[in-house]
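For reference, the chain that follows is the form predicted on its own, supplied as structure tokens.
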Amino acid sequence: MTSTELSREAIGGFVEALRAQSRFYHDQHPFHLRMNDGRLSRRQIQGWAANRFYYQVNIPRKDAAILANCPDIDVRRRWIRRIVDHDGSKSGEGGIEAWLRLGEAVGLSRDELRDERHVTPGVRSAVDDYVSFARTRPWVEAVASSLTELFAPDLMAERLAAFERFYPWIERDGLAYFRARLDQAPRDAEHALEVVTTHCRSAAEQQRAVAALTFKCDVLWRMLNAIDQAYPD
């Protein structure tokens, strides 16, 4: 077996280890399972949307931290698109705007989302830990932490179908965020996977990348724990 074949084998094992973190993804959290089964109340949906907005508004900050720490100009040129996707290139565009419209569709005002009055301490702590991770850890590890996007398209498709089937009171225009992520998440995941497989060559580097993805899965799980506790019914 040649060194090239060995390298391909090692990369394949690394990618498999990353994908295996799907078993820790929050799609299996009891709150999400109830959401997809149509068993959440209006108040629970509103609480989830308001708390998740805190995560949404911090995604560009997380990505800006990665850009600030990344010395690779080619990576930066592609990664910056993530910030534009969320912030938009002008007023009225982007993922944050789409989530504000989701909030309105479930009966919340924009002020309620923006002033963070509904954000639980547990959600705030989890999201802040994620932003801090991106700022303080090596940039490749921060990129690896974003690879929950490998698992996101299936979750988005299931969520969209569940909302349309079980929650007819939610205005359909408010679901645009989920539709957009069906295309954006696979594109972003492909790039992030390319980055980590290129830059994580040693066993130790690969182990740290897998650990970073496990950390991100834990952040998302902690968020749902906090929301579930704050909105039990």
Given for the second form:
Protein chains: 2
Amino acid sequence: MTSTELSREAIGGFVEALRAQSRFYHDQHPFHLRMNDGRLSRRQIQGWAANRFYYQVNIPRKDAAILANCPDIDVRRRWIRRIVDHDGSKSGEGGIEAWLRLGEAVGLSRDELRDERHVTPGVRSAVDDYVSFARTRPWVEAVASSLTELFAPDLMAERLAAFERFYPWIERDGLAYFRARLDQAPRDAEHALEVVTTHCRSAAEQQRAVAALTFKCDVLWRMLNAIDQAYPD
Amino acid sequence: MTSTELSREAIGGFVEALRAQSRFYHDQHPFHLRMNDGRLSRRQIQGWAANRFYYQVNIPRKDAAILANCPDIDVRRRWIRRIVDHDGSKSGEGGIEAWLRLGEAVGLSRDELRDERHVTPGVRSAVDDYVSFARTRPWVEAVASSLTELFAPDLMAERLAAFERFYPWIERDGLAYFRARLDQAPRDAEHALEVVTTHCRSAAEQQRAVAALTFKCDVLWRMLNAIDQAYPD
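Structure of the form predicted together with a further copy of the same chain, given the form predicted on its own:
To see the whole picture, the full complex is given below, headed by that same chain.
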């Protein structure tokens, strides 16, 4: 066996270990299962949308923190696209705007989302921990933490189907954010996977990358815990 | 006098105080005066270009740190342009690439610039302090620190004239970075000035903005001190 084969095998095992973190992904959270079964009330959907907005507005700042810590110009040139996707280039564009429209579609005003009146402490601390992780940890670990995007497309596809089926009171135009992520998430995940498999070669580096992804899964899980508690059945 | 007039007057005084920091700008540094008088040797020009490159490669990371700290999506949408200007969108584009070409025009290889072999401790600490300022201080102060761009176009115009007149051995194509900054710096300075005059309303806030600009002038001055010492006549 050549060293190239060995290395390819090692990378294969590493990618497998990353993908295996899907067992901690929030698609299996009780609140999420109830959402996709059509069992959430309008108020619960609203609470989820308003709290999740706090995550959305912080994503570009998380990605800018990664950019600030990254010395590789080629990685920066591709990573910056994420910020543009979320912020948009001008008023009325981007993922944050799309989430504001989702908020309107579920019956929340833009002000209600922007002033964070519905955001629970558990959601705030989970999101703040995520941004702080990107700011303070080595940039490759922060990139690894973004790899929940490996699991996102399936969740988005299921959510779109569930929303259209069980929550017909939500205007379909309000779901544009999820549709956009069906394309963006796989592209972003592919880049992030390329970065971590290039930069994490030792067992210790690979373990830290897997731990970063576990941490991110926990962030998303903690958010649903907090939302579930604040908006009980 | 109406409160609007008072406020306009107060802003006028603030802008004047910012502009007055030009007295600390590095265009008056002895090394810079000798550069524009055509009195630098090839080795001194090379030393300056190689050390200044360390500043250039850190600028996008400084701007990304400001982006990461900035909660205002409209500011972020404009600020991100600076990162694209410096990094470029693909290989062969952007301000860092233009500086690498300047390096080649003065007789330095790309590797020589990239591996930082010529960078002096004084330059490294000055630049690192600047990036650290952007990372750790309130984002409006970091924006204020960028306002040396108010003074840059004059310096760039003089430098271009001096280089063409006194250093004809430097290929003219190598000066593209300075030409690009003639347009970029005023646009960037205008935006930064808009941000600080909007956000710094109290005397204390305005003083901190002026202090941030003094700090940045000192960063540039310290760089020339270090270069001057490393490359004496």
